[in-house]
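Only one chain is included here, represented as structure tokens and corresponding to the form predicted alone.
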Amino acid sequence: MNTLFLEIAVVAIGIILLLVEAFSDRSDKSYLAYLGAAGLVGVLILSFFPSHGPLPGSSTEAFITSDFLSVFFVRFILVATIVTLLMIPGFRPVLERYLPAERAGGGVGEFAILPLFVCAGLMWMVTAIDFIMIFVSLELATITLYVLVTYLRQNNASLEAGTKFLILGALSTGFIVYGISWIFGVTGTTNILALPGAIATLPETSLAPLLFGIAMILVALSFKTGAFPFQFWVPDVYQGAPTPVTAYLSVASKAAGFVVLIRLLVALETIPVIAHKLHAVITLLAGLTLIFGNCSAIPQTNMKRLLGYSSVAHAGYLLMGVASLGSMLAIPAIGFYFAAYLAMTMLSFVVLLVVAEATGGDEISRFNGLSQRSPLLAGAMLLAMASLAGIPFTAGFIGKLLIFEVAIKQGHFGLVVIGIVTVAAGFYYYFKVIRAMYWQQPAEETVIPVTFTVKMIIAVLGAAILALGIYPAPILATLR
């Protein structure tokens, strides 16, 4: 399956919806989110049909690929975007509350369309095999995310989040461009697949500048994946950004960064001197990220900040899988972990969106007595927290089990010990939310209404968490 046409289709849907939004007279334009989601469902279905696409040797073949990894993560990003778009109508009251008075009822349409262009950028990023293509697609996604993060212009927290995201995003861009320049200067190529052949002909004196360029790329990707010590933007941006955007950042954006990291490490695996150094660095990053993410999540009282630090912690587990790429099962384990992470993280943000709108805040205390006010929302959050913690018969449990398995096979026993200890720490802060829902008394007794769309999302994501926790074979089969 060639994915080029899928990305073009996503861009076309975004442009068409922009035209519809511009000429529509309806005051409520949240329907555009449903149209966008429907369009992406169509693109997702098309991804399962074979397509000949560009002929071998064409100009696009040097920049993008359609291997099993790219196809899997293209579908992954499409699903994440669909769920994000379906969250937007429920976020409409918040948008209208913070948009300028002269545009009351406006701005919702643009907010529902912009994720489509982020989706296209991330899709190109996971299919790219050339640093230039990676950079261009990354900027398409990142610049659009700058707008989305700061969309609540009259909300100081959103403006602060956008400013920090912009500064650190620009810093990350500088690192990646600088790294690409050094790699191209040494090897004469920007194509990831051509790097091993180019490096093999280099003299030993070229190793130091080459490693410096690769280090710059790793720093940039560490920003994107939220790895320690480059995670300091995560909690503030997650807390201040609109909730659907936070959910999208924590899932889709992180996945694209990891795919680029995997491609780079796999390409350099044939160069033992470089591969050994890279694996040592990734192993160190994984251990530090696990410790920092889980320890920082323990004292949190704000749900979005807790999920932000939780995202850092899960980046640590994923880095554990990346450090074990020598195993044939590593990529299937990482892919499955991402599939599980999508379902359980998106489910938690969907529930958070509804609860925050009903209670007026996103502190964990807002979940007090939720089981009495809405058993459905409490049950959904219970399932999401249990999966994030790694309770058996959930997708999160299987994901961690697979990551630990490949790490043990590669001899990363220290990482596994750290992983097991931090899983125990995760039980504490995830079950803090469960305790609030089921053991604390609610501040109000009124029932929290749940729309049909939210019920549908909860049903699909909840079923996915349980199904993957019992039968992971279909996901694993697509990554082998």
Second form
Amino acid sequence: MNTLFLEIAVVAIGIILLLVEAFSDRSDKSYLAYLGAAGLVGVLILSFFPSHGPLPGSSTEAFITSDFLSVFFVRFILVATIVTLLMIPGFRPVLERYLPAERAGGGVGEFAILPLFVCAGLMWMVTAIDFIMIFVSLELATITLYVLVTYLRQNNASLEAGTKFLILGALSTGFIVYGISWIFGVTGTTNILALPGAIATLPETSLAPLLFGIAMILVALSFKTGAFPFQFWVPDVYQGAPTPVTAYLSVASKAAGFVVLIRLLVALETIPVIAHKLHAVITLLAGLTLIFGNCSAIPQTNMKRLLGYSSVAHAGYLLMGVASLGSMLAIPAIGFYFAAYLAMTMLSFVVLLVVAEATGGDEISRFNGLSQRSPLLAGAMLLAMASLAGIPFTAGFIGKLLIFEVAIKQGHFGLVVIGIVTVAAGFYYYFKVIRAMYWQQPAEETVIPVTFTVKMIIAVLGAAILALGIYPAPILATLR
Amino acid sequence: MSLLLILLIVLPLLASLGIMVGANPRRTALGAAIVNLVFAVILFTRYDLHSGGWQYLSEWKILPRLGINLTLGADGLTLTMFLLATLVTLSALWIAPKIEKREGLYYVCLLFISAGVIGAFASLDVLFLYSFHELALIPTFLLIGIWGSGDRQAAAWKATIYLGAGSFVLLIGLLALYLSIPSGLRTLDIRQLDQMAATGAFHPASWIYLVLLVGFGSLVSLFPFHSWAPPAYACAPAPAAMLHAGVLKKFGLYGLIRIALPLFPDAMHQFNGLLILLLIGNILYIGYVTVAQKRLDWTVGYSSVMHMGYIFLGLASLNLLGINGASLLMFAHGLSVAAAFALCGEIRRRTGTLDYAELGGLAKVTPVLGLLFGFAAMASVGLPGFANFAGEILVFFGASAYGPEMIIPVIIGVWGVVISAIYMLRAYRNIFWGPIAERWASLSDIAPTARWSVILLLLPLMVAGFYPQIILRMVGTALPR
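Starting from the form predicted alone shown above, please give the structure in the form predicted together with its partner chain.
What follows is the entire complex, opening with the chain shown before.
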């Protein structure tokens, strides 16, 4: 299966569903989310057929690749989108509350369809090896996300989040274009794989403008990945955006940013002068991201903000892996960490969605006594928090183990020390949620109802967390 | 494959699964604990002492590329720890009071601690040794936070963060150890690591030993990494304190005997002075802190920290005698401290307080409780006839054999026995003797179930006290000749 085909299929599903939505008379549009998810499952299955990649010598060869990194992350983004789509039916009451009711169920349909276009954009982004291609796919994803973040247009928090996201997103777009033009100006190429060859022929003096261009791109990517120095939008936007969109932002969008970062750094690894400088920068950024994310998460009282800062913290651990790219095992470690991150983050957002809807808010105190109101939800959240904190027999533990292993191997002892301290901090803020669920008394005793779809998502993601934590070999085998 | 040994880990987990889907919590948990104790006794008696070494082996490949396998097995030391773990588990579950709310969660937490610690002892792979131990982290947090007494929330936080961070230090140490093995030979299998160290195939740097000492040490409450333990034990519900102080804490010592002793012979010599300094902190400093306590739960909590000093003294003697003594003492201390915490819980349940100033003369109304407490206190002091005495004597002999530089630590250790006698006898006198206050006159004596669950702990202690060889010949199989 040609890799380009999968993205085209996703876009086609999106367009067909838009047409279905326009001509459908049913008032409950949430079935579109199920249709979209089913379509993506089909695409996911197609992605397992032998991939031939772009034909050698064809025009697409210059833009996309089908190495193991793109194959893995294409599937990763598909899975993340499927889970997000399945969360949307449970989110319908919130959508209807905050959307102008010109017609019943209006707006729910588009909300379930737009993620498909983000998905296509991110899939292109993780397969792209050319800056132009990266930029175009990034814009496809980001512009659609602007719409999704501001979707609750009668909710001030959503509007505020959307505005912040738009302004900072536009700024980072500016940075990336600016960076690309500097790199192109110096090397005469926009292809990442061709960069090392082009740089090798350059005179010594053109190194400074080249590094300037690379620095611009790093800054822009830190916006996508939610890492220092462009992390400050994360908690505000996460808090205000509709919960499924927050989950999607923190998983899929972050992953795509990391893939581009990895591609760029791997290509530049072959040039010692630049690689040396980049190592120092990435190590610094990893340390700062770890400290910022974990320390800021400690005092949080809002669950979405907590998960926002936690996503910054996890970007820090991932950057630890990126800083160790000199080791062969770094990319498998990062890929595995993302697989674990997907399962545990999505699981916590699914539980958050149900609890917030049942209790009317997303503060941590809304989780008080959850174990008495719904043992299933509390148990699922307990598992997610344990995994995020990195407790053995969960996916998060093996992820951290692999990352710390490559970091020690590459001699990043400073980062490892910061990592130990921040893991201890993580124990505190993740256990705060466990404390609320198990120690505190509930405000009311009524049982929180859980729909069949949510039960299925919890079962699958929970099983994934345990399976990855106990027997990680199969996932790691796909990352080589 | 040895099904019995696998079941030892799986059974508590299956029981907790059963409780989660609606089985009767107390009966299911007790059933699993009884069967587990029977299994542990069978494994213990069927161990082939003649051939020694690792037996009951089974193995699954987990991460072949990194040389990580889930390997389960047991030698004499492991089997002794199994016996300790299953005895304390049964006693703790049995003595657990009637839980009004969320009874299922209570027993699930206790069973998880039990399964985790048995799994840790059974693992021949260092990573799983570590991982199984961590299974106890969340259950401990929940048990102290929900069912604890006193300032339970602060205690639960402190213990959780301390243990979480401590075990992460340990993990870094283990990773560093792993990476110091020449690539191609990398493994986390204890047997292969021992062999490689014995043949000189690899020399881990001595700083790794220090990291491991800090990591394992904070789990065992080695001075000065001990401050989480007394409040956690004082505030935890009795069964949790029994399992934690009695069994879980032995994991750190077990890890040091299994990993540090064979792999870091040079580093242990090099840093022995440091270890001796720290263990004197445990015996002398914590000993005096214990004397100053005004409540029984804190006294027992601190005493359990103090007694770790003797076990470390056995390790620091670096000879067969001392380490045998330390292993025996691990077993003995686990049982005696569990009995002490069980009785603590019984007294608290009756009086609502453990403050020496408020209690007194209880032996008049609760004679059996008083008698059992007397036994537990004497065992803890190290009275001849209890296994604690045999262990301590061996530790002192072993330490004296180390060399003249050990004379002062041994004298301090013997002085520590005096200190323990002071605080334990004081506790006994203040609670059970003297004039009885009016309000305690109608207390009921200890119930038969609780009585037998304490006897379950004290009886093996006396058997091993009169005939220590039954344990010593088992733990001896684990030690290098």
